Amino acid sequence: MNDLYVTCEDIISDIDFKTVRDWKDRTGGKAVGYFPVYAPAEIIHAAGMLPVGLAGAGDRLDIQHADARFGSFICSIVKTTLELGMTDHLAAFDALLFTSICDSARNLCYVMQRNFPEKYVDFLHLPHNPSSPAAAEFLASEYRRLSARLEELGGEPYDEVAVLHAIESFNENRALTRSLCDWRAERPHLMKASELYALVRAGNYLPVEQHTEMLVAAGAEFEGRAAKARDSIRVVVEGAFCEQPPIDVVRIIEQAGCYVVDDDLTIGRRWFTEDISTDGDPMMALAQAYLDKSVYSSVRHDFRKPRSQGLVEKVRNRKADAVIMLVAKFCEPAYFDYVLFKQELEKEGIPHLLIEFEEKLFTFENLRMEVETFAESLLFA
């Protein structure tokens, strides 16, 4: 497991995307980078291309060009992703795909289009009113449009069977991921959140079949572990659905006396709550799953079920003692939702702690002290 964990951490910290370049050299295929949180990776995979989830550059790249194209009060992931492009780190990608996360992410799409006219850069419009009778057909039409553009780019012609096979491959991967998350919630002393974080996040950069093999190997390793439980509180970590925290932040939360029993880190890898149907039109199946089988998120507005209710249910289902709101600096969707989350958590009597982070976080002592104080206040209450 240590070797696998080191491999995963190397993959997610590599801003030269060696795994992507190796795959392209080996297969001759094209790579499509998508901005988190969600993208229809099945469609990209079915076109014979490699879907790659971008997550900025962390602390591994200094901002030299992006500040000239974005204002000061913009989250790190937007700026460092643009900086990756301006410094030729995204040269391995033949296309870039963006979706409705926030105004900054929407604007990044068109800034990329202007600065990289040689690349196929597209914005996938996701429905904001899932209760509309037209929502499913609208989204399916967007998926068909994307498939046609990928075919123009040099991908495989649209093949319904290929899309269905892609859905099956991703269903298997997501089922294994959900299983590991459930296992972690039941035995948090045997599986570190930092390990699972690195393992799941590495899937953003690998062919789905290769990542599935890693999940299977990790599951077998975890099953054979033995360790003594320690005095820790059970927490849900919420708010880092787009910009991802440094892995040291997750380690510190654990070391400070917390078992992380659930989170919304790399939520795109766990976007669907159950398998997507492989019967009938696959584009419509993907659209229906997005509308009816996806997790709550601050970037997905479903008026049929409030997000604050989803968080409370997550806390109850995981038998958590508290919530740690881990929010990226300048992340408007997370801070807008924090008001609603805070009201609901206080109404339900669930303790919570708000922590702000950014990609370029070098010192962690203040964060450690805050979490330790919070954990001790609950342990010794």
Given for the second form:
Amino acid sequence: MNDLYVTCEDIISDIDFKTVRDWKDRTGGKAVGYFPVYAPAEIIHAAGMLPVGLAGAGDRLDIQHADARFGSFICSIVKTTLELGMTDHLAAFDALLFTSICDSARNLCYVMQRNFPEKYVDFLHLPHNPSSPAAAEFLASEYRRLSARLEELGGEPYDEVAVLHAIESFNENRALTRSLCDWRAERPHLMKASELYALVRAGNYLPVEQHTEMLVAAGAEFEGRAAKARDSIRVVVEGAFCEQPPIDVVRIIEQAGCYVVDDDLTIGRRWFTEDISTDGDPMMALAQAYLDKSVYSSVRHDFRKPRSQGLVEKVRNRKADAVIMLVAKFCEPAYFDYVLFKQELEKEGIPHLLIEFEEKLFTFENLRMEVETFAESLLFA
Amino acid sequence: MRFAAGVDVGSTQTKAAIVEQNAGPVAFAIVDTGASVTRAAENAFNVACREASLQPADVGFVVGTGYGRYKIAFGNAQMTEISCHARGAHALFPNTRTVIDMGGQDSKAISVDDNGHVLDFVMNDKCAAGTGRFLANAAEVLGLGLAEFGALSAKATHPVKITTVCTVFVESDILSYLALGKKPEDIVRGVHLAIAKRTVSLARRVPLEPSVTLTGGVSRNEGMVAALEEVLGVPLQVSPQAHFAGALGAALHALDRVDASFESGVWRTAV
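Please supply the corresponding structure for the form predicted together with its partner chain (the preceding block corresponds to the form predicted on its own).
Every chain and every other molecule in the complex is listed next, the one we just looked at coming first.
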């Protein structure tokens, strides 16, 4: 494997957050960890702080504290994120930010507040009704509140130009990510899903400029690749937008006879379908983009367009043969949507397979058999 | 090449089947899997070749299946036991629409089309309930051999209610009933019914449509077959070759590829 992807895998599996500590040592700045799925990283960046996308602890941490604080029906990422805190792995973070993606995540915010009073822990209210004329102003006011709190924490005072520059930096990063995703959909035999996943997710732990350089380097390297395509089915992987599967699960899906032509793994890193405007009030631009330029997602309600329609469009646009619903155990948003997705996929005649994962999975044989059977049922029908 | 083979490396036993073009199955073989999956696969294949009076080189294509499918050194391709049981069950009973496969370590329900292709499937999850392992444990607690355990079920007059389908905790249930003086046959029947209910619940997650064919090693347990039929309310199709269904299905998939231009391993990465 190319050194770049080894580096990315090391970064995404590091629960000591070395990249964050190094950045703090180098700059003297503060780090803000945000729980998935989406957070306005531009505002944190413009305050001179490092926005870091948290994603639980994977299989790197045994749970010894969180089980005593949460019920057994709570998903892994909520528990391991608390466990990270209880075991001092979040010491590098000066602030933690949560949004309204599900009940467990919402409550995790206040559990964190109680357990870590020395940190600034906040809950950002993202609007649930994008059709409301007040939604954009409401969200912009939330962003201004966040900006003011970051300033109180020692961040740079709000500066419109700094936010606009941050938007430009993140626009560039997201555009590169989108183009790599497009490239992969065209030539999935040349870019492994696990490589793209590690590459994109690594951006959660790095300054945006540094990550953008990695994306550029990766793009150049991919262009030079050549390989023979296997006889595999083209699948869209959907459902792991918050808790992330072990990277071996992503590998097994491909090994088992699938080309992943699109997915929603770490979807927060390509949350917008196009660039955010850099004209006018940047807080309003960020808010308006959240309402009108976001990807469809199980954690963002939009009555103007059903999410199931978004999934079918993705399947059609990517010329996928099938959908693999890859859902974290106890993930309510994903399971609620699965019902709607299943109905729509069946109406459209799109084959689908549901597989469930947890952060901690060490044997994958059943999962491999399920995906292989699914691929065989389509390849040899 | 007129011959193709399937080798099904199961957790307990390894099965092999050889099929001939336009003639169907010509030989079956079964050996204990033991510690070496690779050796068991070779043994089963060689025994089947001898049975069919063939040299291994006479067999044009070999598909490996079962949990040890990637360890078969001589296989040309691998397919899952779900795809193979579906195909094998359809070959044994062409009217099959649902396959219940009960093996040593897991159980599966498979919905198939009228060509034996998989439409949908479901597997038991991280639990031995509904598997041969569960029945073997229960038989052991009662001091019975597996054959005896299956046959005894028919003598039951007042089956007990087993409250758990947990392989570990069923032992306490059985011991409690023995302490209460319940007859072994009533306990055995209770165990079979508990597993049958669990298995049918699993099968109802795929369209459970008739005709239903039972495959896998547990199909040889007559008590289990009777309990499943009682819970399902329909007769089960059970072939004397039911435990070879995976190997037979693999052989038939192999036969499809004997003459086709097929590049080994092109559709997935071997592990």
